[in-house]
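A single chain comes next, written as structure tokens; it is the form predicted alone.
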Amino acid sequence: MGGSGSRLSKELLAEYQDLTFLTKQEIVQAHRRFSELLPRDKQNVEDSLRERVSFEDILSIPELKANPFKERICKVFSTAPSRDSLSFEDFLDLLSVFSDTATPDIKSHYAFRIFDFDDDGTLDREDLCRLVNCLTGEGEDTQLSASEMKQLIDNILEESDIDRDGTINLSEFQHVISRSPDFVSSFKIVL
């Protein structure tokens, strides 16, 4: 399968490099990993750029499998009307945002979208509760009690909700993230 039908063209590689934070080598590797998730008869370049991969298959990638936000990550980057699959370009966007070279503003914008579980443009108490449960696990031995959860969310809002409206907007979130030096280095997925 090593013929020209299995490789991205130089023009397409250059275009993807211009539109992402990825190197040509990372794009080629991403394409190979994406294509491996497609049925054998769809692994050529033309089909790989047209086909979509289900979340179930995307989430089989070890680099995503262990992430507590894996479903939200896929939903945020999916351009499918039903938001249940990724195209190669969706997959590239995802890897670009989670790359070492993506800017802190881009990373914090997408982190906010991932944590905004109801997609309403703010992090409210319910989003924060779901966020904490994703981080701590939802098992009985790891889940916070109702009073612990309330206290934690009260503390988060006290620190982050600058305009005191009971939610955290993107600007407030980015302000908090800007004071967290390890955020950028920890918000990454490397194939």
Given for the second form:
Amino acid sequence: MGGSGSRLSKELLAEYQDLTFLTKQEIVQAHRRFSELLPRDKQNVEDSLRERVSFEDILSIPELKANPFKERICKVFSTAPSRDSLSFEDFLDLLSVFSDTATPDIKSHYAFRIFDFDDDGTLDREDLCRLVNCLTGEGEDTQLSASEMKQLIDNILEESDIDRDGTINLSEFQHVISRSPDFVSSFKIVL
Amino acid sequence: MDPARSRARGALPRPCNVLVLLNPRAGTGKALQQFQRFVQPLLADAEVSFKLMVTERQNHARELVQAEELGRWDALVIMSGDGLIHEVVNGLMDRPDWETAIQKPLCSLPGGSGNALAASVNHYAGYEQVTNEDLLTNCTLLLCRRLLEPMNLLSLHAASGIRLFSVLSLAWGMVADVDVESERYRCLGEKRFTVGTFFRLVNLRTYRGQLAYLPIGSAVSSKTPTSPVLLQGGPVDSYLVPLEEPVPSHWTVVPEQDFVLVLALLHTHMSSKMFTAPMGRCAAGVMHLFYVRAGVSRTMLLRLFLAMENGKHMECDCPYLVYVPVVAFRLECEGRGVFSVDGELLITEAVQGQVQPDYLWMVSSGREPSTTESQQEPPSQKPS
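Could the form predicted together with the partner chain be given as well, to go with the form predicted alone?
Every component of the complex follows; first up is the chain already shown.
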């Protein structure tokens, strides 16, 4: 009957506080919300630290649902071999990067990985195209035309691609992000 | 303003002597090099002698202009973004001799990230839309040619008795916003489509407020001008009633109260790459008013911004985008509103303004405006 109870131990809480940008309350809250997504019989502490929650269930959390990049976010933080589910610690890592106190540097580092759809270490035109489509939506009538997309990506590259190699690398990305004040607030998830 | 003068043109003398105010930190920080490389040689050939004053901080230009012996100069040349021209004009209007001071010819040379005035003057001259060094060269050539044209000035009144003037624009909503959580105030400084705007679209929200305006043709002076006797001086804004009172009955009140943005614009461009008012140059005493109502999708907004580079956004037939030429407006927000006046921050609950026709002189092409709007009668200011 959930022998070890539903509370994280003091030692574990302290460890998580050390490893993340989250406060004790935020960690406790995260644990509660994560456990709610698990089957009834797995909601005790021991199991909750072992089990994984599918993307489908994680994305049902309203605060995540609202983010246009939600699928890539889950993929980047998943440590599952098939990268299709999150453990509690994956979930904590996610919340840590998206917390109020995470530095812009950390956020931009992860943003780069999130936007790198083909996981090849740079943002090329194809990545940028998929990024824009995240924002405009799935439907055919909500997407930009090919020429509009080209114009937009040309503008983005003109502003960001300093070495003019047709792609945006991490340092070019971090440089252009540092000048846009809205980046931080669009990379914030607080439960 | 004397009507005979309103369509007149002027010219700087030859030779002439100008004061150049330059912000070395504007834009990419290359303004000084660009001045020395592109501007100086052309001025020398055209018998334009100058003194260069480099500004060191915000409001420095404003203070310089307030104290300056203006009779020494045939014109004030401002090489920076639109913010510096804003400072200069407000500095001139702050002087006890504001009525003559504001007639000192001004010239805008692009040096910052928002060079809307320079881009607009470039457009009035019939030049192709260009940026950077090409725009700088065009504007310098106009200065060498010395022709002057009168320009409208937007006279603004905000809550708590704040009084200021705008040479280019007043924006509210998506274009000027505050990050409440981090308590950092900023405006969208780079007014073209940028990565920053992309993230602004991720956070797209709406803004509550009440917008009212006085369209052309309905203009009738109010009985009680809003600024009876000002210690500070400045023109009498006879279309406006005090902010505490409701707008006059012949004004149009926009029924919707949720907006994405509102923009009052005196010229055609918001930056060298944003041809915001393709309908053309405003007649004396008139300005462009645009607003975007809530409900517009991110895709449509992206589409509008992309189309705006070539002035094609009005052809997108977006039902949320509304355009009307006006002579005065009032905007009241729910709570503290963040406004961008010529790119400079203004925080207030309410602001209203009217266009003062042909109030300042600027170096321009000296061509007659060629749009249909120029055929319209400037609003007559009937005495009360």
